[in-house]
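One chain comes next, on its own, written out as structure tokens in the form predicted alone.
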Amino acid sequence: MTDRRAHWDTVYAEKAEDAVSWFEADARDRVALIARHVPDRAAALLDVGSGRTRLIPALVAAGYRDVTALDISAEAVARAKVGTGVGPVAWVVADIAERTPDRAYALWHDRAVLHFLTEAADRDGYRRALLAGTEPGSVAILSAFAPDGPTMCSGLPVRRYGQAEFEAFLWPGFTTRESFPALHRTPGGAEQRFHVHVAWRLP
């Protein structure tokens, strides 16, 4: 965990918000996806790997009143707090591969953490956290580089996912609600192919 944390602290300390490849200036599409599956504004939401994403303030602006932002990097969380201001947000610094949530959430959202976990032990830790942090009826929205997407990000290798890979990772315990490819354009103009998977926690 120490090496991972040091890596991400360095990234967020040295790079501007819009200088990282995963920067997304407009979070409206992601908020719409979340709202479609979890419309209750009082529902508890967890954003894993929140970084300095603009999703958190966008969720607050959309009326969500119980939002938890989790990231491995204390540097990212500190900077995100300044950008977001006050609001119904709990800020957590933790490695999700090693941290078990102490409550269940109606939504588990991960835009691009899982694909960095290339070791089986880390994926097992993530899955334990996912099961502890959800309950029957909870929704998990996971995004990762697609099978035809990049093999590296931020100098690190990644594990790529399509619908079949997500379903294998989530089985048993979850059933697919929707699964689709997505295209992200980096601030530098490059195109990155992602896959987005939405699943429901079974009783």
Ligand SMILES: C[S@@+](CC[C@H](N)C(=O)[O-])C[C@H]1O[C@@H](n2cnc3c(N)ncnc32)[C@H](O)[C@@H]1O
Second form
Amino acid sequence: MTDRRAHWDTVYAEKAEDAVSWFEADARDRVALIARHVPDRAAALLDVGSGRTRLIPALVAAGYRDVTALDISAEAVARAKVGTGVGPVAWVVADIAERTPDRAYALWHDRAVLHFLTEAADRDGYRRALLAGTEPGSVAILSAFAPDGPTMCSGLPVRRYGQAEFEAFLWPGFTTRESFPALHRTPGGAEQRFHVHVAWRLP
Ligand SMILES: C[S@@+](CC[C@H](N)C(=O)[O-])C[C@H]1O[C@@H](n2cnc3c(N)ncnc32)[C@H](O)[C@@H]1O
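Form predicted alone already given; the form predicted together with this ligand follows:
All chains and molecules follow, beginning with the one already shown.
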């Protein structure tokens, strides 16, 4: 969808890496969570809506050799590539509500992307992509604003998720591994309540 793409291209063209509310300087906790569920460094990992996250270089530094970073914004991907340098990363510019991946990943990781999909048709598109991009045994780690979290992100309305909402979204076909609240402090000092949901795709 063109409007969505234009919004994110403008954000990444105009704002510094650490000037966006979702910026996280340290990805170590996230790498530890991923490594707990997908320890195999040869496993195929997909980060949906990567933006300029430091998670990508951190995963490469942790030894993961098959990492794909996908984002709707070509501006974000261009900047992220420079920040990451040369490494085993595949970069994809795509709208995940409209493009199904052409391979299955052992890990589907999403921090603050699904929550922007407020229209049922977009959530259906995301679910189709999730099913095409995973296989039985794959792990999905989804993070979104919690039910008591903000109602807007980057100036856009969001749909909020707790364990029940994630389980409804993933039903049927996934079973919960762990599901917990998380607090994010923005560069401006505000606290944002997130919920992190880890699920395993059933055979
Ligand atoms: C709040 S930011 C989070 C970025 C990154 N996951 C992080 O934790 O730093 C949301 C990201 O999702 C991307 N995005 C938004 N809608 C998308 C869509 N439909 N398909 C793919 N990427 C999308 C945006 O360009 C942006 O980089």
